[in-house]
Structure formats: C-alpha cells, structure tokens
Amino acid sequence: MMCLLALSFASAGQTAPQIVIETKRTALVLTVNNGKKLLQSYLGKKQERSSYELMKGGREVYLTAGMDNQFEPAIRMVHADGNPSLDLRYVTHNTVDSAGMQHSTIVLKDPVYPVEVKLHYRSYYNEDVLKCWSEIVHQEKKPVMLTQYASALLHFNATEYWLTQFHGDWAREMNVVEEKLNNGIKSIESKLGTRTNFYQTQVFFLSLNDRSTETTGEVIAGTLAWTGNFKFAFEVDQRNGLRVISGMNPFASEYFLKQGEVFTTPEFIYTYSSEGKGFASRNIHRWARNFAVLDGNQPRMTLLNNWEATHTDFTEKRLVELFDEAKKLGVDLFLLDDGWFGNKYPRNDDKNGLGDWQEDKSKLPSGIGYLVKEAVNREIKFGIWLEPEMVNPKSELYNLHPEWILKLPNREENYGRNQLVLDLINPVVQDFVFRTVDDLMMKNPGIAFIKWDCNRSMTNAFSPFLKDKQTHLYIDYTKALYKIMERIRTKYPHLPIMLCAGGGGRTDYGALKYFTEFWPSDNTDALERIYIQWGYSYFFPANTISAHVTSMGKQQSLKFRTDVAMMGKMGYDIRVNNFTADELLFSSEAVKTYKRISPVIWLGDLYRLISPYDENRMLLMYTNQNKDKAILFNYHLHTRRKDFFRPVQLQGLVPEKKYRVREINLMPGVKSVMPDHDKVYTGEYLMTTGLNLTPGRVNPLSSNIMEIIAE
C-alpha cells in the first residue's frame, strides 16, 4: 500500500512543517523555521514521535555560498549575470512509503533567481540505512555555473569526533586509520577520474563522543555511490561543531547548467549505530545485498583463472589443458584472462594490442567460440576479460581514432601501463565501447562471466569531444560509463561481471548495481589479503569481495591460503597441474565444502571477532539468518611463542540454543586438534565463556575453520 503526504509552508500563520525520516532503529528529524530555512534537528536513535515535536532549531540542511554562511557550503552557484549567491528556501515537500522505503523529496527554491534545488532522502527501514542526493536545476535564459555541489550537508555535536579511514595503494589497499578530529577541515578525495580509489577509498566511519568498538559506541558510516573524483569534507568549527560534507569532488569540475538542464548528484549513503562499527556494517550489507548489487542474493560462481599458469603466453592447446584442471578441481568457471586478442599488434604483453578486440589468430585460430564449446563439453562455463575503456598507443585503434583519447593538446603523452584512455563522454566511443561487449556476446552467447578491467588513472587529459568545456570531463566521463552499463545490463541483465582495476580501483556502490563482484587487490599473498578482506569487510559483503588461491606467498601452506579465500567470493588462479596428489585432493574436497557453505558466508551476517591490527591473529565469523549455522575463520599470523592467546568469545548466536562446533577443511589425513572440536555448547556458553582456538603450539600462518550447527 502506498500513502503519498504533501505539505506547502505558504501562509505566515501556518504552523512549521516537520520532516521526520525514519528506519527501524534510527531518525532524521528536518525543521523548517519561521525564515523558511530547511534545519536538520535530529540524527540519532529513533525516539517516540511525540519526542520529536520538542525539537526545534538546527543547522541548516544544504548551507548555500555568497550570502551569511561562513563555513563550507554544500552549493555555490555563480549565476549567469556574475552574482555568485544563492538562498535556498523551503517550498514544499512529500513523501511516499512503499515496500519498507520512504521517500522524502524537498523543494527549496531561491526567492530572487529562478533555481530550484530538490533534496531526496529514502530510507531503507529493516536495513537501518538512509540515502539522500539532490536535484539542482535552474531556469535562467543563460548557463549558471556551479563550483560545488554536495549531495549531503550532515550536522553533529558531540563532545569528541573519531575518523576511521581507508587509504592505500596499489597491492595495499584499505589500510585502516583512526584519528580524533581538531579544528579546521579534514577531507578524504579523490582527483584521479578512473581509478579512483587507488589512494582512498569512498568509505568512513564516524565515531561521536569517544572511540567506537565493533560492539560499543555511537557511530555512522557513510560512503558514495559515484565512481568517479569524490570529497568527503569534515569541519570542525570553533564551538566544535561538526559538518560532514559528502559527494562529487569539485576539483578543476566547475559545472556550467544550461536553463532547465538538470544536475543530479550521486547517492551518499550512511546509517547510524548505537552499537558500535559491526553492527553499522551488517547494516550496509544488507542494504548492499537487497538493494545495491546487482543480484546480490543470488549464488556466485567459483572459477578458475589462467593468469598465474600463463599470464599473457598461451596456445589454444594449453587453455583447454587448463579446463581440465578446472574440472579437476571441480570449480564452475573457467576465465581466459589478458593477452587474447590483436593481430596487428598482438597482445603478448601490456605493450599492445588495448584496443583491437578481435581473436589473436596466432593464439586461438578456432576463436572464441571454440573454447567456449570445449569448455561447455567439459561441464564448466567460459569467461573472458576485458578492459575496454582503454587503448595503447601501439594499436588499430589508435591509428585510426586519435580523437576518440583523453590527452593534452601540445604536449607528450602521459601513460600509466602503457596505455591511456578513451574519451567515453564522446557518444561514438560510447557505442564502440558498448560493441565491443555485445559484439562479443552476440558471436560467442556461451560467454557466461566477464572480468572488466580498467589499469590507470586519468593523467594529462583532455576530452577532444568537450572542445571549451573541459571542466565537465571528470563528471560527464563517469556519467557516459554509467550510460553504457545501462545498455550492456539492459540486453544481458544479469551477465557476472567482475569490477575490476588493477586491484581494489573501483570499489563503490555507484558502480557495483552493474557488477557482481568486485577484484580488491593484486596483492593475493594470503598473509597481506587477511588485512586487505580485512578492510573491505567494513563496508562491502562477503559476495561482492572476490578473493583467489594463487601461489603468490609460497611461505604459506595451500591450506591457509584456501582457508583466507574462502572468507569472500572464493577462486582460483594457480597452477593446479602443480598439486601434489594430496594438495589436489585437498582443493577439489574445498571447492565441495565452500559451496555447502557459502550460502553462510554470503548472505549471513558477519561478525569481526579480533582484528589482525589488535592481535597476531585474526577471527570472524558469519551467522545465518536464523541463527542456526555459523562459519568461524580463525588465522594465526606471525605468533611468537610468548603469545598467549585468550578464548574467543563468539557473538550473534541464541543463548539458549545448542551448538555443535566442528572443524572442517582439513588436509587430507589430518585430523583436528582443536580442543572444542566436534562438542556441543550452549550459545550462552559459546558467547560468553568462548572457544579455546589454540591448541597447545600454535604455528605461524597458520588456519582453521569451525562449522557451527544448532542442534
């Protein structure tokens, strides 16, 4: 049932609209006040209703530049006669409910210059999750120029503000940090156009009044669906007043609107806690899961990868060799990674060919088509990769379409991978680029899972399409890249794809309503992804966060490194015709096992038990929606022998439910030592008294995982 709730606020005596935004355990209470400014009164925990009538007053919602404001504004408009203010007052608004969502849309308008600003908030109640964005249009004979643009305005007050952010770099990312915030700004951006969270990622937790745990504290966590240049401002004032400033980075972005043009801002999304940082993430994941993956409810596939065996030097014989060991390890896919295309300039290595998408003769003569077929022939499925918003210098088509690449006019070319980009704000390239996938599809429709990639960042570019308006390049670029996703999901819906580039790149909420998965990092040393799956597992689902068996980190056994890719979206890249006849056992026994259980893994919710930043080992576990199954991942890390270890007291049981605890993924042979193994306890034993996960001497990098079953 839908009820649609419209106000005005257009009479002096009428009594002041109250805009009360709610989910099932949090509220956004929106006051307008006698000088129609739009206030935010309230974020916190949800209160009764009577309670919010009490509160009045505020920080304004969306500040504005040019006028009395002399903080950071979420919008500055320079208008088309040079004045550069703009006042927003409240108009009107409505909201809808439908389907455990609320949609609240406010209308402020400027009382002199004809510009309209539209604030959304939707509200996910069971999640506990809030989204806002705003609409900014103008009717003005001339273009307005807009300099800032935010697509949330938050006000705290606490006594002490805590940051936690994630940086990196290539094959180290989502390092975590907390710092207190002191007066003056602080801001996590991004200036990079691609590949944007090659340094920082769009991620943050808020901690407000002391540090928060994973199971105390008030916190908000907040992050934006824009795959593109983003800026989180965070200023502190001096009556330690805090303003959260969210969405697109207005850097060397300076937007010129056109009259009735409208200019939307990409979604920031957030929810608040009481119980500290686990419980916010649970939230995202399952808003994640629901409503922001594309098929985040359904199974996943586990695959094989060529890389490792072969990186760029293969034959067709020796890609069907590699079937057969998927096969043998009993995984669903197969996926032929770079180096399969270009005749001219075949793709031998990162050199050539990042263009030309047709089959290198010289290497598969039979085509795509026929190793699809040897692949279905064997009963597995075929994936490919493609990097297709790319080209290197040395190919057809750049010989061709030197109009068609971001680069300076008058000055060398800039490269990063040897290779640069494509201008996708051009709508031809926008087809080319949509081609190249359905082309693909159409002459090969066993294609059944796509790795997209996308190896550098914008660096020296300039858009030939644009001509005199390059400051819209960064936006208009990540707006093509949207527009061509929509056509690929339009004709192939629900087609897997990995978002990938060059590792962890592209991680954002923006991107992944178009993918099912994302590649977190190159680094796949089991040792450095426990950090890395660490980091991503704050924010992002265990589905989504593909992780690999690979060789790199040989120090480490087969089965700690099983044992760390099992926590996300398990795979394989390594040399299966290496295995020992146990080790082959062994992996072909864990594909079994990781399917049986990674309806847990996937879709429960996931409790960090010890951070690997805390201790020298590292324990989460996920817990089914009923309660009834559990997963518990426990890794030793560099341990010493004066380590001493505490039982590890488990969270997200039934305190009067009985448990079986049993270990599971062993080698073969090998039984466990584990002292709890395969005993039954209460679920109040089991989260208060704890487990005992070190059995006698532990040994360094090493792993165990426990299946956790009522009885």
Contents of the next structure:
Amino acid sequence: MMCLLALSFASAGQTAPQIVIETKRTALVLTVNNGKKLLQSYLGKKQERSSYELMKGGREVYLTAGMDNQFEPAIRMVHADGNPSLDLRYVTHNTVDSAGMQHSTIVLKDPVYPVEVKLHYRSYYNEDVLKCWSEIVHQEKKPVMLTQYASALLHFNATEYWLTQFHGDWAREMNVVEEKLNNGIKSIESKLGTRTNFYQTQVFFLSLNDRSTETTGEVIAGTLAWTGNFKFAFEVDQRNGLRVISGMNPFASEYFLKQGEVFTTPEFIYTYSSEGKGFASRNIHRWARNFAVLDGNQPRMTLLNNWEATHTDFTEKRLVELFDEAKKLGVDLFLLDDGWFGNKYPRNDDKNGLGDWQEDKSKLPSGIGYLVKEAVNREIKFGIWLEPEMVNPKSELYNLHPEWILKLPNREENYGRNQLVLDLINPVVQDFVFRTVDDLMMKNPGIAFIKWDCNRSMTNAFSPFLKDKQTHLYIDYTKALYKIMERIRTKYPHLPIMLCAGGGGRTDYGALKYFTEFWPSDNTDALERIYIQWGYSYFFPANTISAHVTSMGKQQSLKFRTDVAMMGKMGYDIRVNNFTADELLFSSEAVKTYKRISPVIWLGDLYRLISPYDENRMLLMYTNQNKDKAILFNYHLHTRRKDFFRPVQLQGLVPEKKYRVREINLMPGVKSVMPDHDKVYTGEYLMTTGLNLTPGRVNPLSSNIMEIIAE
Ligand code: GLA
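Now that we've seen the form predicted on its own, could you pull up the form predicted in complex with alpha-D-galactopyranose?
Whole complex next, starting from this chain.
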C-alpha cells in the first residue's frame, strides 16, 4: 500500500518547476520548493515573466493537517489505519490553453499513503477571473475520513486587511458591512443545508493594505459556486499574514471516501483588482455572463407575476383577466405563482398541498393547458411556480412516502413555513423531482418559464436513505440537487428558470449554471430594494437580478418604483386594473423603454457612482461595450433640507466622444427639470465636471433615468 516518491529535485538533478497562472492583468505564481512542497509565491498585478523567476519562496498552497502545520488546514484526512496526518508533495502538472482560458492541473501525492490531490486552476484571460477547485482520491483498502476539504487556500501579506461581507435575513438581504480583520479567525459561513445563504451570502471582498473604494485600492472579490453549506475562514496569524480558506462547510460533514472514489470540491471564483471594487465587480459580471449563468448573454423576458396581487386566492377567470392586464402592460410573460395545485389538500395557504403537483380542480377546472392556450391567444407566454424539493405534512405525498422526507427518528418533526425537506439523496426522490418538472412540461409544452422556490432551511435533518452515513447529508443533498438540474437541463437546455428561496436565500454560481435569474428578496418596497439590489450588484450582473414593480411601499410613486425595478431585470407583480389611466400609460411606455434600453443594462458595464450607504441618494450607470450608450439611474432617498448634493462625475465613457444627455421614463405630460436634459457634452466633461442631478430642492423618494448617447 505504501508508495515512496523521490523527495527532492536536487537529489534527482532537476530544477524545481514554477506554474504561472495569468489573466490579462493578474498573475498567480506557484513554485515547487526543493522538498517538493507547492508554494504560493505571488498573487497580484501581472508582471514581466522574468520577475516571476526571482520568486522562489512562499507559503504552502494546500496546507494539510496533522504534521507541522499549526494553522487552519485546507485538508484534513484520517487514514484507514487511524493515522490523522497528510503530507502532500508535488508530482507533476500540466497546462492546457484554449480560447481565452488556461487550465492547469497540479498533482500532489502523499509520499507514504496512497493519496492523490489534484489542484485545478482555470483562468479567464479577458475577464481577469480565476477559478480553482480540488479533487481528492485514495487507494487505501478501507475508506478514509475527510474532515476538511477546501476548494482554495490563498495567502496574503499586507499591512491591513479589510473584509466586506453581505449578511441578511428574510426581506432584508445583502447588507453591506466592512470591517478590519484582526488576529484570529473570522469566518463567514452557513450551516442551513438548504436556502443556504439566507443569513450570509457566499461572496466577499478583501481589501489589502487599506479600505478600497469603487475606483481605488487593491481588492480581491471571491465567491463559492456551491448551493450548500459554505465557509470562508480568514485567519490572521502572529506575523500579520492572512490565510483565506474557502470551501464547503465541514461542520457535521465528515466524509468517508471509498477507495478510488473522487471527492470534488466546488469552484472558488475570484478576481483581483488594483482599481477598487467597481473594476472587480465588472470582471465578475463579465465572467458570469460569458461562462457562469445559463444563457448569460441572451435576452430575458419581462413578466407579470400574480403573487403580490392575489397570493393563493385566484380563479381561472381571474387569471385570464390578469393575462389581459399583462397584455395591456406589454410584458412578454405571465407567471402563475404558488397556489395552483393540490386536491385532497388544496393549496389555499402555506399549510397544505406542497408535494401534490396536480392542478387544483376547483380553482383550475380546465387545467394548466387551458391557461397556456389563453395566454398564447393573447400573444404572451406562460410561466409557473414550483417548489419541488419540499412537502407539507398535509399532503398526499407525505401520506404516501414518509420515507422520502428528511426528519429525525425519535424526535418531533420540526417545520419551517409548515413544511419539510425531501430526501433528495434518495435516487427515487430525485426521479420524483425530475418528473414533477418533466410531466408538467410534457403535458404543457407551451410553458415558457419556471420559478423554482425553496422556502426553508434544514433543521432536525436526517436522511432515511443515508442510514449510518448521516455526515454526508449536507454535501450529498447539494450534489443531488445538481444531478436533478443536470437532468432537467439535458432535456430542457434553455427553458428560463428563476432561482428563488423564500426571497434571496439561494444566489450562488453553483446554482446559476442551471438558472437564468434569481429572486433577490420578498421585500419589493423600492426604497429597501435600492439597498438590496445595490448589495447584489457587487457580484451579480443586472440581468440575473429580478426586480418587480409592486404596491409594497405605497408611499412611493409608481415612477420611483418603476425606476428601481428598471436597474435590474424588470417585471411586475401588481394589480394593473387598479392603475389610473396615466399610470397605465406610463407603465406601458416604461415597458417599451425598458425593452429598448435593457441591452445596455443587462450586458453593459456597471459603474456604481454614489452609494446609498454614503449619501442620501444612490447613483449608478451602465455603459455598453462600445461606450456609445449609457443609462444612468439617480435615486433620492429620504432627502432633507440639510442635504447638499454635489455634481456627479460619470464613468466608463470615452473622453473624446460627444454624448447627448436626455431624461427618459417621465410620467405622461411631465417635462424634465434636469438642467442638463437634452444637452451635449464630451465624455471628458461628463467624467470630470459631471452632471447636476439634483436641481433645487428634490422630493424624497424621487428618481430619474438619464439616457446618454454618443452623437
Ligand atoms: C416565497 C417566494 C415568493 C412567493 C412565495 C409563494 O416566499 O419568495 O416570491 O413565490 O414563496 O409561496
């Protein structure tokens, strides 16, 4: 069983290899030392190749536990014979280049135990994004136990470290908090199992040496492509060195790995910017659209959703009326939300019917097929809500298959929103979930959109299927979810699906590979959404962030609510028949305007100009790739007489170009009072002198959209 590797390059008469992973502006340099340890020698701004050759030292890339490392390890393994140590030495590596991408694989082995770890690095040249993950495999006769299994460990050596995290709760997602890291370990993590980023989203900024701004400072933006429990650990040591360990959360998740079985960690994705957070966000957005989000560069549909307008209280007739309202608005799609299913236990509230995915015959006597037909007759598309991972105890599914449900033996059932989580790890349940989608689609091929919800996290979780391997539950659940999504995507590769988890409880790039957009929050009050959408904008492109005009926040004008939805992927969830004639005219024009300007919003570069955390207003703009079209959003919050607003310098334009600035999306009959409306300026002027976007006294909760077009 034991295998011995030559322990030094010098003894074998070879020179130690160096692996350089580069993008347009960034380099990660890994060096193998004489003892065959793989070291991180450099991470930062790209330099001349010859400079890297001078970099010999560094700190171990994939630190193990049990031997000389006394800090948080990337990996900890207990061998079949009980030995709790691992020693990883470089064996070989290879690099493959393909269009704009480089993929390096580095093989490490234990010199004594038959354990191999492959470290994968993929770099996206133009997007300046790096991605890494690992594969762990062994040939011991009996299973080994993994108790830690990071996707990445990064080392930093700066004078100060500033961490920005994004925390929240239901209806108040993505609050931005920045703090200075001190000695010891700070961790950002989730133990929720499902709806995993309910309290913490798996994204962070790490600013080096000083706080970074939107346009200045060295900063790393990192995220984990994993829909399950995650953990980022930031450990500042006694010499002010920082280790950042990112991966699945090993909490209660010891993994027993069989001989030859490959344990693959999720991808850790990051970008390095020496020009602040704005640049880092634009890198992540571009990468997301090009490589990470399903159909990331394709157009999205505007829609009318019925959740806030009707909740579960609707009839077939009322829905068809809503199709007419969607038609009046001019949106592409009608989305039927929760409440359409269940017969023995009709889904008239959140206590009943979850799991019974048959049309409620009393509400929808003519079935979903009839609704699809009626929508199509009106030239709009039809979409539908599902929550296929969950079950209410009051359901036929629960009565039929109690063994399909995650729940502890010998304990009372514990509910979240009156429901339980299905045991997706069981292949029979995977089949049930797949069939829920497939049957619906086969019966109603006209369905053009799905909203996939997940309204609770795990408590009292126990998988009847896993039996004595309960510590595999959190990891295997997420892998099972991906398996189901793979099956769905094989059969329905481009069906738009919205990712939702009781608001923004699931927003990560592990899932977004299968989804086209996500629901950021059940809080659709436009003032609250300004902060929430601002938070998401750091890591997610606008075409993934669903934003609906609703009647929440009634004190706000329809114009303000519409302008807030327009900065994301706009939709409606409102009683259109309650609109005044002016409001209907405004809204139908707004939909047309949005269709015209959305390519800039969805595919353009985002420049955050003024944060709502800094001033009593928020400003951001999107510029298309040619820099000849830009859309600027200007929101005044609870402005007061004391507020003084300086002119705003724009970004992302060409200094020499001339641009016409026009205010758009005004209420019918209203003329712009913007002093710069319909004027022409050079890009240089707009980016240096800037625009006065607050003429005189402005009303609280008011907004403007400016279209900026090169002449
Ligand atoms: C969750 C979602 C909402 C809505 C309801 C339906 O709360 O976030 O948008 O779909 O479920 O029950």
